[in-house]
Amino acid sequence: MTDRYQSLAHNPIGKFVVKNLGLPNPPELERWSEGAPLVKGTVLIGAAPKGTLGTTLNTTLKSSGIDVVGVRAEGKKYKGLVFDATGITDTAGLADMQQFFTPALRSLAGSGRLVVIGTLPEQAATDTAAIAQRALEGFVRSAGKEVGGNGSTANLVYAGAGAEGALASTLEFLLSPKSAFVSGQVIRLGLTDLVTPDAVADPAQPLAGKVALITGASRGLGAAMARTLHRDGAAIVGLDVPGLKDELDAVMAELGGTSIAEDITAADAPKVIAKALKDAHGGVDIVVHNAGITRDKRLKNMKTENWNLVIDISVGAPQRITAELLKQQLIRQGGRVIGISSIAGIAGNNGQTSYGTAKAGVIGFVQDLSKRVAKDGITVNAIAPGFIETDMVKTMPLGIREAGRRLSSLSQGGQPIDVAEAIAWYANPGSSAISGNVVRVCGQALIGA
C-alpha cells in the first residue's frame, strides 16, 4: 500500500510544512537491488583494547567484498561504523565505545549502519564483564533512535564462544541495504553448538541446491519470501489453502517451483506435506512457517472457534508439520526452520489476544526446538515483523494505520521484501551459528523490546 504521507513529506511544499510544524519526516530507505554491491561505501571499524576479534573482523569484512578502514579521515562519509566491544570488561570500559562513535557519527552517510559486536553476557569471564556486555543493548537501542532520522540503523551482535569466525553472513546482512528495516535488534550467535558456518560456493546464489518450503506462499509476505529465496538459488515449494490454489500456482509458475494446496490444520496435513517433499525432492533444507491469520476481537467478545483457529495456524500446525518432517528425517543436515512471530507476540496489542498469544507461542516453539535439533545440524529461528505494507493494511482504520507507520525510529512501514531478506539471511549456509533467535523487522517500533 502506498504511504501518501511519506510522498507528501518529500515534495517541496510538504518539506516546508513538515519542517516548520515538527511533523514526522520519514527518510527514504536504501534497499538492495540485484547486481548492486553489498555495501555502497566504506566501513569504519574500531575496537576496545583487548578485543577478542583482533584481525578477524577486518579479514571477514574484506573477504565479503566490503571496503574497510581503521582510521577516520576528516571530511569523509562512512556507510557503516563497526565496533568490536568484546574487550570491554567493566562499565568504565564502555567509554571506549563512546569515544569511537561520538566523532564517527558526524561522518555517517544516509542509510548508514551502526554495528556493535560483543560477547554473550552469560559467557563473560567475570561479573563486571557480564554487566558491561549487557549494557551494550541499551546503547544500541538508543543509538538506533538517534540515527533513524536519516534512514540509518543500529544493531548488536553477541558472538558466543567459538562463534567469532561465523560473523560473515550476519555482518553482510546488517551492513547492507538488505537490513533496511532492521534496527535496535540483538542477535545472538552461538546459543547452540552450531557455530561453524557452512561453505557458500557462490555468494550471488548462496542457496543453490537447496529446497525451501514456504507456507502461505500465494501472496504478501509469503510470495516475497518465495521470490527472494528463489533469487538466492533455492528451489521453491509453495503451500497455501486450496481456495488460493490459482494464485499459488501463478507464483510457483513464475519461479519454476511446485505447489501444495493443503489446509495445514487438517489432521493428515503433516503426512501429505512430508510425502510431497519426499516424492519431489527427497527432503527439504529450509522450512518457513509463514501461514497465519487474524480474527481480532476484544477478549470479552472472543469466540472460542476463532481463538483456536488463530492459534493452530500460527503455532499448532507448524509444530505438527515440523515434528513429522523430523520424524521422517526429511529436514537435511544444515537445515533451517523459520517461524514468523510478530511484535504483537512481544508487546501485545489491544484486541489481539489470540494473535498475540499465537505469535508468542512461535517464540516458545523456536526457543524450545532450537536446543533439541542442534545435534542434527538444524537451526531454528523466528522473525517478528512490525508494521509491513501489505494488503492487510488497507483494512485498518486511518488513525491506527498512521500510528503504526510513524511510531518507529524510521517513521514508516516496512515492505514485504524487508521480511524476506531477513528470512534469506537466516537461510544462508553461513548462518549456522544463529539459532534460537527472534529478530524484529519493525524499523525499531517504539512498542515492545
Ligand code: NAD
Second form
Amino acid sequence: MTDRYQSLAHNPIGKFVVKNLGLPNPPELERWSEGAPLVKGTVLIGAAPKGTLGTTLNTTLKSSGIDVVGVRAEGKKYKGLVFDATGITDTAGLADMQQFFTPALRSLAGSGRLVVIGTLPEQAATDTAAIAQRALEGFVRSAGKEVGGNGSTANLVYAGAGAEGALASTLEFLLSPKSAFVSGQVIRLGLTDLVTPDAVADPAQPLAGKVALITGASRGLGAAMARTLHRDGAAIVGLDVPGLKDELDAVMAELGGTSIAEDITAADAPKVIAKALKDAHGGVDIVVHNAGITRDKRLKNMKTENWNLVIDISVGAPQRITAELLKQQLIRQGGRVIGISSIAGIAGNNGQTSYGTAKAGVIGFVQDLSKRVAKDGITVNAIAPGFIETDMVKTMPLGIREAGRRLSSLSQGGQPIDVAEAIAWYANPGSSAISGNVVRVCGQALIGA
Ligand code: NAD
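What would the structure be for the form predicted in complex with this ligand, rather than the form predicted alone?
To see the whole picture, the full complex is given below, headed by that same chain.
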C-alpha cells in the first residue's frame, strides 16, 4: 500500500510544512534496478592494525566489481565506508574505528552504507578481545540511528573462524541498494561448520539451475520473493491456498513457474508438496516458508482456534513440510531453508501474543535446524520483517500504522522488494557460510531488540 505522508512530505508545500513543524522527513531510499552497478560510487575502507582480513577485504570488493580506495580524498563523497575491526583486541582499540568513521562520515553520500567487520566474540582468543568485539554491536546500532536521516544504514558482520573468505555475497548485499531497508543488523558467518562459499557461475543469474519453493506466493511479500528469485535465475514453484489459485496462477504464468494450490496446514500437505517438487524438478534447492497470518486479539480475548491457526501456519506446518522434504532427501546439497519471522517475534507486540509466539518459534526453528543439516550442506536462516507496505498492514488501525512507519531510523515502511532482496542474498550460492541467522528487514524500527 502507499504511504501518503511520505508522498506529501516530498512535494513543495509538504516539504515546507514538514521542515517548519519539525515533522519526520522520510528520505527517499535508493533501490537497485536490473543492469545497474551494485554500488553507484566509491567505497572507502579502513582497518585496525593486525586484523585477520589483511588484503582480503580489498580483493573481495574489487572482484565484486566495486570501486574501492584505502585513502580518503578531501571533498570526495563515498557511497560506502567499510572498517575491518577484526584486529581490535581490547576496548582501547575501539578508538581506531572511531578515528576512521568520524572524519569519513562527513563524506558519506545519500543512501550510503556503513559496514563494520569483526570476529565472533565467542571465538575470541582473550576475554578483552571478546568484550571489544561485542561492543561493535552497540556502535553499528547507534551509528544506524545517526545516519538514517539521509537514507543511510549501518550494519555489522562477524566473520567466524574460517569464514573470512566468505564475505563477498554479504558485502555485495550490504553495500548495494538491495539492502535499502536493512540497518542496525548483526550478521554472523561461520556459526556452523559451513564456512566455504559455493561458487557463483554467473553473478547476473546467481540462482540459475536452482528450484525455489515459496509458500504464500500469490501476493505481498511472497509474490515479490518469487519475482526476485526468478530474476536471479531460479525456477519458481509457488504455493498458496486453493481460494487464491487464480491469483497464484497469474503470478506463476508471469514467471514461467508452477503452482501448488494447497493449504499448508492440511494433513497431507507435506506429502503433496514433496510429490509436486519430485515430479516437476526431482527435488528443490530453496524453500521459503513465507505463508503467515495474523488474528490479533488481546490475550484476555484470545480464541484457541485462532491461536492454533496462527501458530500452525507460521511454524507448525513449516516444520512438518521441511521434515518430509528432508526425509525424502529432496532438499539438495547447497540447499536453503528460509523462515519468515517478524520483529513481533523478537520484541513482542501489544495484541499479538499468538503472532509473537509463532514468529519467535520461527527463530527457534532456524536456530535448531541449522545445526542439524549443516552436514548435508544446507543452510537455514530467517528474515524478520518490520513494517512492510503489503495487504497485511491495511488491516492495522491508522495510529498504529503511522507509528509503525515513522518509528524507525528511516522513518518509513519498507517495500516487499526489500524483504525479497534479503531472501535472494540468503539463497545466493556464495552465502553458504550464513546459517542460523535472523536478520531484520525493518529500517531499524525502534520497536524490537
Ligand atoms: P499477505 O497476507 O499479503 O500474504 C500471505 C500469504 O500467505 C497469502 O497469500 C495467504 O493466502 C498465504 N497463506 C496464509 N495461510 C496459508 C495457508 N494455510 N496455506 C497456504 N498459504 C497460506 O502477507 P504478507 O505481508 O505478504 O506476509 C508474508 C509473510 O511475512 C507472513 O509470514 C507475515 O507474517 C510476514 N510478515 C509480514 C510483515 C508485513 O509488514 N507485511 C511484517 C512481518 C512479517
